[in-house]
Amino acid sequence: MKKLLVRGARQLITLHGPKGPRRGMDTRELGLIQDGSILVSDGLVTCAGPTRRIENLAEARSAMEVDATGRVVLPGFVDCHTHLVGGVSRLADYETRIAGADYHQISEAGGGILSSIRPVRELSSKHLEWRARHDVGTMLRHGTTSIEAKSGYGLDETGELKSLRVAVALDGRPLDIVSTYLGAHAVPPEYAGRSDDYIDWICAQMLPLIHRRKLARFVDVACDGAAFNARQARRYLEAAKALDFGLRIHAEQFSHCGGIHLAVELGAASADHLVFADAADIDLLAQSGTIATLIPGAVLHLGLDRYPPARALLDRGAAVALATGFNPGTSPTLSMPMVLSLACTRMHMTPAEALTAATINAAHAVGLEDRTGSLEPGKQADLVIYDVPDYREIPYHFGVNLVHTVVKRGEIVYQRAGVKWADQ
């Protein structure tokens, strides 16, 4: 039996707490243990508690030790909204936006999502996997240990299946990857002006095919004026629900289109972005099991001023998660710590609320809550050691990577250069 003892953390954040997503004041309860240690056996957490108690356990005496003295230990981040297989960077869009064009103007000129279609369709699976593996490595070095990965840039059978297969191939190497089919991301050129026909094709052909091949756990749809309206989104999601897919929705990102109401009505696992959520939407989410996944990095990168109403969502009792929204067009960040900084400074979340949103609530958003998101007995030992004495320094030092060590399923998968370990 392989054992690991992470000992002497100045702050051990366990996120021990209620079984469901955290709401209200529970989002500020981190299960913090001063001078804490955690014992791991065969990749799973055995126990966590004060260092003196854990060190005196018989099982701890034969464990490999990792010294976390003076540092913060917390669960690995769960990035619950990414577009991992996105082809190439959209640098032309970036410069055009800097010059003053907005998202919709760029899309109408052939940029945006449409400019990612050709690379994803034309690049080989091997090349797409190589790029995605590189991005996974960067996520890992910033403390992320599980992600959700969407398709949505191929938008034909070959491109979408290729994208999903890449995500499936990378699952467990080393991150847990939950795959989502985002066929209804935009209308591809061959269906220009025929968005209803495209939805018909997805429902008749793609959803059954992906279900048979078990390539995705969830489906997602962009419900927005520039993509698909609420009627089309309903048809797509209802067809997916009939096949037992979990549901997700891009809602209220650029305008108010009724996506949140649809998400709650159909029991979606999450409604994402929510920049234009109104008071009625917030009340709906607070009374539902749908998690509000917020992506402040997209607002920052697009140069916009309006952020999702995180404070109102939290105060009304909605379950809130945070994600990078990583994609080549609107949020090309791989850093969850940077997302926490934006959540605190731009959306007025407390550091504790942000950590909860990026770990246990994010795990609930992708159905991994029984496996990860907190450091509790029986869960995977997915943890990160930060080279700071107080967890609040993680969002405080924006744009700085303070990760010292990453442990995934009880194995050290990243350690910063120059670090010396207790067992060396």
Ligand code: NIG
Second form
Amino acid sequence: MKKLLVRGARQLITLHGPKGPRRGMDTRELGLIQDGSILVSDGLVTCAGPTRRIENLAEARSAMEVDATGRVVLPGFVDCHTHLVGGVSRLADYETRIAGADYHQISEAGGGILSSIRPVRELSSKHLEWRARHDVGTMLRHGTTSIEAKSGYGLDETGELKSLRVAVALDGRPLDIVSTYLGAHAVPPEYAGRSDDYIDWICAQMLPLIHRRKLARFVDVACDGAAFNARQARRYLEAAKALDFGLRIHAEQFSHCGGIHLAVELGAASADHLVFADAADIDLLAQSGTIATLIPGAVLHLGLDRYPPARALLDRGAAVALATGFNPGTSPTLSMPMVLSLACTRMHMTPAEALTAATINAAHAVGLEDRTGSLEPGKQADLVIYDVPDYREIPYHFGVNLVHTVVKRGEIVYQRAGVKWADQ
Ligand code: NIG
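Form predicted in complex with N-(iminomethyl)-L-glutamic acid (NIG) structure, per the form predicted alone context:
Once more the chain from above appears, this time first in line as the rest of the complex follows.
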């Protein structure tokens, strides 16, 4: 039996707590143990507690030791909204936006999502996998140990199947990857002006095919003025629900389109973005099991001022998760610590609420709550050691990667190399 003892953390944050997603004041309860240690056997957490108790356990004596003295240990982040596959950088769009054009003007001029289709259709699976693997490595170095990965840049049968296969192939190497079919991301050029026909084709052809091949656990739709209206989103999500897919939705990102209402009505696992959520939407989410997934990186990168109403969602009792939303158009970041900084500074979440949203609540948003998101006996030992003495330093030092060591299923998968002179 392979054993690991992570010993002597100044703060061990377990997120131990009630079974469901955390809401209200529970969002601030981190299960923090001062001078804590954690014992791992065969990739799973055996016990976590004060160091003086854990280090005296008989099993601890034969364990390989990782010294966390003076540092903070957290569950690995669960990045519950990423467009992992096909995220080829759109640098021309970036410069056009810096010069003053907005996201929709850029799309209308031939940039945007549609300009990402060609590379995905043309690149080989091997190349797409190589790119995605590289991004997964960067996520891991920033403390992420599980992600959700959407397709949505192929938008024809070959391109979408290729994207989903890449996500499925990378699952477990070493991150847990939950795959989502985002066929209804945009209307592809071959269906220009015929969005209803495109939705018909998806429902008749793609959903059954992806279901048969077990290539996705969830489906997602962009319910948005420039993509699909609420009627089309409903048709797509109902067809997916009939096949037992879990549901996710890009809702109220650029305007108010009714996506949240639909998400709650259909029992979606997650409604994402929510920038234009109104008071009625917030109450609906608060009374539902749908997780409110917020993506502040998309607001920052687009140079906008309006952030999702995180404070109102939390205060009304919604279950809030945070994600990078990693994609080449609105949020090309792979850093969950940066997302935490934005959540705290721009959305007025407390550091404790942001940590909960990025770990246990995010795990609930993608159906991984039984495996990860907290450091409790029986769960995977997915944990990260940070080179700081207090967890609040993580969002405080925005844009700085403070990750020291990453452990995935009990294996050390990343350890930061020291800097000559500075780290002696
Ligand atoms: O989550 N509907 C928006 N989808 C992405 C943007 C994708 C892109 O621009 O490539 C989002 O922000």
